[in-house]
Amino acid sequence: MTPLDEVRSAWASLAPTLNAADESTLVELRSRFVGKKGEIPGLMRHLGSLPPEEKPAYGSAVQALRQEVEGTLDRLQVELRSRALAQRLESERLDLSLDGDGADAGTLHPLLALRDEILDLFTGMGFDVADAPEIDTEWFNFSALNVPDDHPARDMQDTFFLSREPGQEAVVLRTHTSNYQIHALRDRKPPFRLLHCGQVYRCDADATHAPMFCQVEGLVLDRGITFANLKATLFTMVRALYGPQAVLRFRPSFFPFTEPSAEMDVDCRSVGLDRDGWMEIGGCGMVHPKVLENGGLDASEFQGFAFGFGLDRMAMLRHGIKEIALLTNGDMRFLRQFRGLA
């Protein structure tokens, strides 16, 4: 029997036991047969003693045996690991259908619950939900919205600049969701009704201001849109959220990207908040002709309105929260009060 026949026979004799082998046995067999000092590589030492006409056949036979051994060991290792994983998953099975007592049940964060309610309200009025980048260029965040170069909002103390290199377009964390207006005007053809909800960032912090907060912004564009359409939309939103007893007011204001512009306040007492006075929840107005032109539209043909409301402040009104930071500091004692929000 030749050395090749001896190795082939030794491998064949192991075949009945291979399916029951564990991983350590497979490692030993791999080392024995195909390792650097294994039996199959060792067969090549006999190649030099063979007649030239026998060498090709001998080399092919050794290579075929090597491929057979490696293929079998690889297959067995995959099967072994698959069985081990299946056994582990079975032993760690968790029946998620089991009923709990509700003591540790999760619930929606008040901001998420209010956001979902607002999205449902506006999609019911025919609005589509749009998206926009939180990191944007200074042009989309300011210039395209008719904000002058010397406007205080561009200062470092109000805006988080990510890059501001000479000769390059500055990149900022958006200071308002209004940046999506230009994206929408360029990407869509009117008429449309859009709603966007997302995070904005400003260098500001007190009882009713936060450096990061959520805004809900709407944009409606069509022919013949008036300020009356804007007021009707916002009255519908606020009274759907706070009840028909909510007392609202519009105050003339100024925003570079709308004209005329207004701010909308809610009487705190009218919505059950235990304090006197008004709370501003957002600004609104008719889209400025310059913004329409920067979006590539003819301002003499199309009109529209836009509004932006602070979701955090709206949640404060809804739940009687006095400090805006409570909504984002992760205090479980505070959040447990909102169990049951759907």
Ligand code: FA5
Second form
Amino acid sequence: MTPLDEVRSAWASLAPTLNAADESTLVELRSRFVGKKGEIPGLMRHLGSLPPEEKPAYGSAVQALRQEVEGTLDRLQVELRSRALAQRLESERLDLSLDGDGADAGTLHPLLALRDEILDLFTGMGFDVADAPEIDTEWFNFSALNVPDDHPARDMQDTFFLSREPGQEAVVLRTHTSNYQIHALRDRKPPFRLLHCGQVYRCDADATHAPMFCQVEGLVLDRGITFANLKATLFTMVRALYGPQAVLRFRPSFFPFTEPSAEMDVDCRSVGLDRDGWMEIGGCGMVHPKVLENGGLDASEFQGFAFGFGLDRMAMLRHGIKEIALLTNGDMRFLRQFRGLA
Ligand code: FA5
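In place of the form predicted alone, the structure of the form predicted together with the named molecule is requested.
To see the whole picture, the full complex is given below, headed by that same chain.
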């Protein structure tokens, strides 16, 4: 038997077992027969010792065997992968048309459950809940809020602009719910206590930053409102949501639309998380007189406070979630853990 016949018969003898081969067997066979140091490339070593007239036929026979082996291994690999995919799809199948039978009945998403709890809490404190546009002009999102023309937040790298034509008012996906402040000031007459909750958008993504997330905005306007009212409201909220043992801190900060301004952090361990450090959950401050003027109010008559909190961050803090993206990527394995939230 020639070396070519030997390799041919070795390959032929495997034929009955090939359909049951797994991925690693296919890799081994590929390396054994057609790999760089494989049996079929090795056959070419014999070419030099053949008479010239036999060389073309020998070369073609080796090449034909190579094509057959490669073609068969390629086909088996494609079949194996599509069988594995079909099995996986079958095991992860989700029939959205099924009626809830109790075990798989619909349940609130952790963000919605938390949002409802916050809305309940604030309506209990006399707040009205109102709506505001997610697509808004640059004026409502920035200018009317006293954000300077050259502020970095207005940059394309932070803000999703929907249109920005010279001579026309630019339109943005709002970067925060604070656009609501201007709509509220223009549409309503103080005194009022208002709450708004909705999606906002920024070019931002890491473990605690998402490009689309939810904020809760509060705006209180009346005569004689002070920072103490702001602090009491926010302490009430955080302690109601996380328990009386929650440790909070206000950090002095800067927002062009509030003065003075602060950011609020919660101590992770104090709310039962197994990690050190603080989680920033929101910004707040006393409404800036310029904002009151832009809303058509007399700043010497009315004072107010405003706050904007990140709902996703608050949910992460509540449930010990380390990756913000888990909240919105729709992975059922993650969401099933929150069964029973109502
Ligand atoms: C603001 O958005 C201000 N509008 C808040 C405000 C309102 C201040 C009213 C004063 C008065 P800031 O950019 O810090 O501020 O965002 C507020 C909160 O939103 C953050 O503390 C954080 O909890 C959340 N947040 C901010 N960026 C992201 C992001 N990319 N992903 C998830 N949450 C975010």
